[in-house]
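Next comes just one chain, in structure tokens: the form predicted on its own.
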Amino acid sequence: MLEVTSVSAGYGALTVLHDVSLKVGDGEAVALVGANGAGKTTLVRTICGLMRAQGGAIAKNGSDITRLPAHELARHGLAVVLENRRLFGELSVRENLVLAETVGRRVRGAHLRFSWDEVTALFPMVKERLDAPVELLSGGQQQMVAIARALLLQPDLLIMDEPSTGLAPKVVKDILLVIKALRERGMGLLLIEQNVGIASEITDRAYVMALGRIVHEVPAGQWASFLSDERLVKAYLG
């Protein structure tokens, strides 16, 4: 589904990512974990076209998307929820969602993975506050809107950058329940997380990142072994 091969990227002369490779298979949930400054968000921004790769290649379902701008990724079945969410704060919840729904219908035609009713049913708060300006919502509510908007783009792979950061435990629990429901529907997932407890709960396997490189892989079924190795956890996650 998603294949990142030997990707390097950075800011001007500063290279942040060094020869990064990872894969996410059809319907697979994969975590990318690492301490602050490891390069996780830079990798997300490079995958979704907000940064230009300096080397390497990124492919989605066999199509090269390395040089595609962010707004063209929906037609390849890829949606991203960034850490800063990038919602239109002055618009209502409904208006934010309608914009995404319009794009999703254009790229998928009649073959929709998620209807409006299905998406709003996942987030009762969203359904209750459709006419509220997004800028007046709490951080947790905005995160729910951001995920709902991403789903209306009709992706088969959802990338989420630090979805639990700064949110109340109750909100995090609600979001994790939604992610689990999406997994049951066969949604592919690339989850970027500092909280390895959350990552281990909802993903099959993981890549560990440090100093802009993939330094360790947690194979499927090996989360418990990784978390019990204090040396590895301390070395890579602090």
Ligand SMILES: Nc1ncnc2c1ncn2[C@@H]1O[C@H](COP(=O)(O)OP(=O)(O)OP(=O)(O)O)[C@@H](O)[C@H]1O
Given for the second form:
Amino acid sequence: MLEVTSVSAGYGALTVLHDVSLKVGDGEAVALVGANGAGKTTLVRTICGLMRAQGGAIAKNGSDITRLPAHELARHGLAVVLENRRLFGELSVRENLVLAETVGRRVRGAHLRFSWDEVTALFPMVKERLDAPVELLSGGQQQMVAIARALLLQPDLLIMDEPSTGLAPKVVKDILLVIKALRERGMGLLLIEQNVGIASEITDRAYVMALGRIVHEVPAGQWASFLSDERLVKAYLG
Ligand SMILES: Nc1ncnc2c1ncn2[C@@H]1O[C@H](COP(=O)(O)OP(=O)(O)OP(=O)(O)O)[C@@H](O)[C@H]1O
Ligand SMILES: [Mg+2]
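The structure above corresponds to the form predicted on its own; please give the structure of the form predicted together with the named molecule next.
Expanding to the full complex; the earlier chain stays at the top.
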């Protein structure tokens, strides 16, 4: 369980997040949707220790992770695929993955959730391009490497910041299939997504963010009625 309680955060004197609270249960898939600039990425960065929370608390499975540095996250079963993927571009696909695998083995010991073979089987492309420098791959291929790398950190909860943005429809479809397969294995998911069609396809429920606050919740089973309320969708998502 990931629990974000009354978190505020921002950049210097600018507070972007105000009193943000949300939960993701074990094995649950939750979306965070909202217009450009709503504060979604700022929340991801704060959860992951890339930014310091100014107030509030973040807990994972009961452990306080509020001010944990990013490199300690894997120990708590948390992995993130950031908006810009943040791969080591000059290193090969294999080198990027080995770095994550090493950390994953350190935190999980023999009880791996995802072996190297399982992860590369999810992404046949990754397997074929193991020796290519990451910076020579297409955006979609890089996104797959970023997801593979996150899985090798052995998470039980994956946070993904707009994994489909800017990718071709075929690639988006492939990535969605992988996410669905992960869900069937019990992976928890916090999906940041501007495309509510995609979000509704792979998550149980959602939080809507606007101007740094959670302004609406879509409860489990209510995606269809939220999407059919044009006024609401337009008001929150533009
Ligand atoms: N490094 C930064 N320095 C100062 N302000 C920032 C910085 N990054 C983001 N902001 C501001 O914080 C606010 C929230 O930005 P954020 O990137 O969290 O939004 P978002 O919901 O992820 O948007 P998008 O859908 O475009 O990715 C915006 O007003 C943005 O201008
Ligand atoms: Mg963003």
